[in-house]
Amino acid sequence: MRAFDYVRAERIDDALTALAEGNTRCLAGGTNLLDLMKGDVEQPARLVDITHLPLAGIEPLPDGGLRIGALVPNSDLANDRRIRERYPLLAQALVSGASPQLRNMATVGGNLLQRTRCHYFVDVGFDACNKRKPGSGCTALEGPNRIHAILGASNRCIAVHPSDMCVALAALDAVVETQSRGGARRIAMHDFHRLPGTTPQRDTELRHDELVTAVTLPPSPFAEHSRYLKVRDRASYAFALVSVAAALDLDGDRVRDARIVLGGVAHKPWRARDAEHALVGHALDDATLSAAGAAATHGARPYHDNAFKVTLAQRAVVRAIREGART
């Protein structure tokens, strides 16, 4: 780990001032950042401790939604009665992530900014990684790539987004609130994370001088019928090979509205709009489910070790919809 300066922010303005200086990272739970610093993947000149900022509350909004502070621990959010009753999809996703000990430390803001899942990114022994060293190449293209992306990748990067929470937030039409010295912004969850394109070193639309302050959830029509399904190599403390956030608004057995978002398959939570279109207006019979599953992976481009993810994702979508419809 490289030497760094430590700053403890007592006010949001203090944190924003420090962030504006550049090469600065915010420290909350530290469950991702500190590991990357120990491995020399992240080398900030300054850490700003934001754990004392007033960003750890969950507040009702006038429209019936909720504002979730960026410092709310994952375990507190998953156990909040309002989340369990009104946004059960989010509670399911949070509980499926990491271990109880990590969930006690990890925060909402930190989870949003969790760095890419890729063996070659987190191991500096691999020199070619466009995410760490832009222009150096992508080892995963020719190396073992079982865990890597099948959707939305580029020839610069085929890594996948690791968060479970973010997949559920994308299905719930969440909005990320940020603040800088230049003012506040609201970024739709669908737009917050980036596909790699030609700039894989940028994971999100967050600017270096911005602080994530909260996530807002609108009132949801999906509370009764939703399911977060995570397919992984072992039953606990493992990243998703494929995950599915399926949220349904049903009128009898007919789908009035739907959200289908995949995890473990792309550089960001992947909204499967074609699958949603295959569901809306139709009864949930075998033909509709099969069509939705197939549509979920339209445009998939698997690599030599991960072609199985295409079929796995299709079957996971069908299963998540079935289970969500029964709840």
The other form holds:
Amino acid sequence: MRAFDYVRAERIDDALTALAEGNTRCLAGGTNLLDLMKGDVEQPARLVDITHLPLAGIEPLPDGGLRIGALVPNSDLANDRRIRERYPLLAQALVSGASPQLRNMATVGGNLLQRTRCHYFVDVGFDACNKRKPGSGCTALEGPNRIHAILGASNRCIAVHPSDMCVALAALDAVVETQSRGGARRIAMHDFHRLPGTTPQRDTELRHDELVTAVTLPPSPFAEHSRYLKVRDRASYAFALVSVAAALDLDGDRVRDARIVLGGVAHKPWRARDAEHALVGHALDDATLSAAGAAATHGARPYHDNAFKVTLAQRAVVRAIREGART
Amino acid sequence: MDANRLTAEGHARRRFLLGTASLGVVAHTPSLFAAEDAPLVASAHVERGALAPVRLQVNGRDYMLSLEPRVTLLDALREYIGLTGTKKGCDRGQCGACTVLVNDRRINACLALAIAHQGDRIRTVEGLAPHGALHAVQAAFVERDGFQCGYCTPGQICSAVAMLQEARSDTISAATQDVRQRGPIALTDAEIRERMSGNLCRCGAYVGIVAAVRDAATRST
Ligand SMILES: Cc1cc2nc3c(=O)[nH]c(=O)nc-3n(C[C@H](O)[C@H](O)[C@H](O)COP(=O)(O)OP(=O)(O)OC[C@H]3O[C@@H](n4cnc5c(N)ncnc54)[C@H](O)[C@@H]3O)c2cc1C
Ligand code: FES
Ligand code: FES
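Just the form predicted alone so far, so send over the form predicted in complex with its partner chain.
All chains and molecules follow, beginning with the one already shown.
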């Protein structure tokens, strides 16, 4: 790992000042940042240690929702009573990610900002990676690309966002709160991560001088019927090939409202609006389910090794909805 | 950081540098570090490449080290303090061999910076049997053959110690059928496997590991 300046932030202002000076990264759980620094993918001049900032609480909001501090560890969030009871989808997504040790370290902010696990991005032995080195090309377009995107990619980058937590947050209409010396912002989860387009080096809308302070959740109508389904190469401690957050608001067996969001298929949590349309107003019979499954991958464009993800995503959507309806 | 602490920090740093700058890396308490008036955090701002005084509390003892900020907690334990029980497998968060307990929670020491863990209570496998008598989890691993080569074992054991504590606090896992349920979650073999999945064993001693954890769970409740 290359050397860097280290600053321990005692107040939020310390962190904002350090970030404003540039070439600085926040150190939260460190589970993604230090990994990438060891691989020389990230080379920050300075780390600002934000782990002592008072951002580790979960507070109720007047509208009945919750505000989750950016430093809440993934394991604590998954086990918070209010999350387990009112947002079980989020609890399920969190415990399906990484390992217990990593979840104890990983924070909400770090999880939001974790970078892709694309083989060519994480290995500097590959010269061409537009995300790592803008303009250098994309090795994944021609190389083995089994784990890559089937939706929303571009000819510059076909990497996927690896997070489980973010997929559930997108289904729960979460909002990311940020602060910089210029002021505070609220960014809807769905707009927070970007599609690669011509600037795959930018994963999110967050600016380099901004600190994520919290994520808010509105009250949810989906607590009774939701399911996070993760499909991967081994049973645990592996990233998703495809994952589905299915959240249903049911009136008898009729769907009043729904969110279907896919993970492992795009550069951001992929909201499958066509699948939601196929569900809302309908009874949950086999015809509706298979229509929703098929609609979930509308516009999919697989590459040479990952066509299987299209079928896998469709089937996973059907199963997640079925299991969600049953709970 | 308040003014008192800053002053204390300045003193501690000077005293430390006087005491050990030419000496090198490890300085054990109590000779070089007066724990009474010393600050919990010895370094708050360190320039690139510079050595910083870093105070770590490991297995109930204070260690005053001189480290670059990029030194991981794993390397600090093994290379600077000399506690080599904690193992380095992948060094990238993928195997769990480096599992230690920080404030009673299990973490991967390879993805943690030592300097960020000043003031924390760190426990390694060496700290599980301070008076020689094996910890219940260690004894269960011996009885059940929870290892072959033994390389993953310190990590497995630290992980299991924390895991049993987590289970006693009714935490959920990906194997938990209903995350909304209240009250205790039975530690079935499926739960044990999932909850221990952050520790890989290249020898494949998993059958013995699950049996050992099952035994330890029933014994300690
Ligand atoms: C072996 C392994 C397996 C994994 N498996 C999974 C998996 O199955 N599913 C999954 O979802 N994840 C998985 N992960 C990823 C893990 O979830 C992330 O590494 C973790 O969530 C990152 O959080 P952190 O707090 O450690 O972030 P850090 O590593 O500290 O930070 C990550 C990035 O976010 C920035 N940052 C952090 N907090 C803030 C903030 N508040 N404001 C601004 N910037 C900030 C940092 O500067 C850095 O750029 C795995 C990781 C490993 C190592
Ligand atoms: S050495 Fe830390 S997880 Fe492998
Ligand atoms: S006993 Fe050899 S790696 Fe586990």
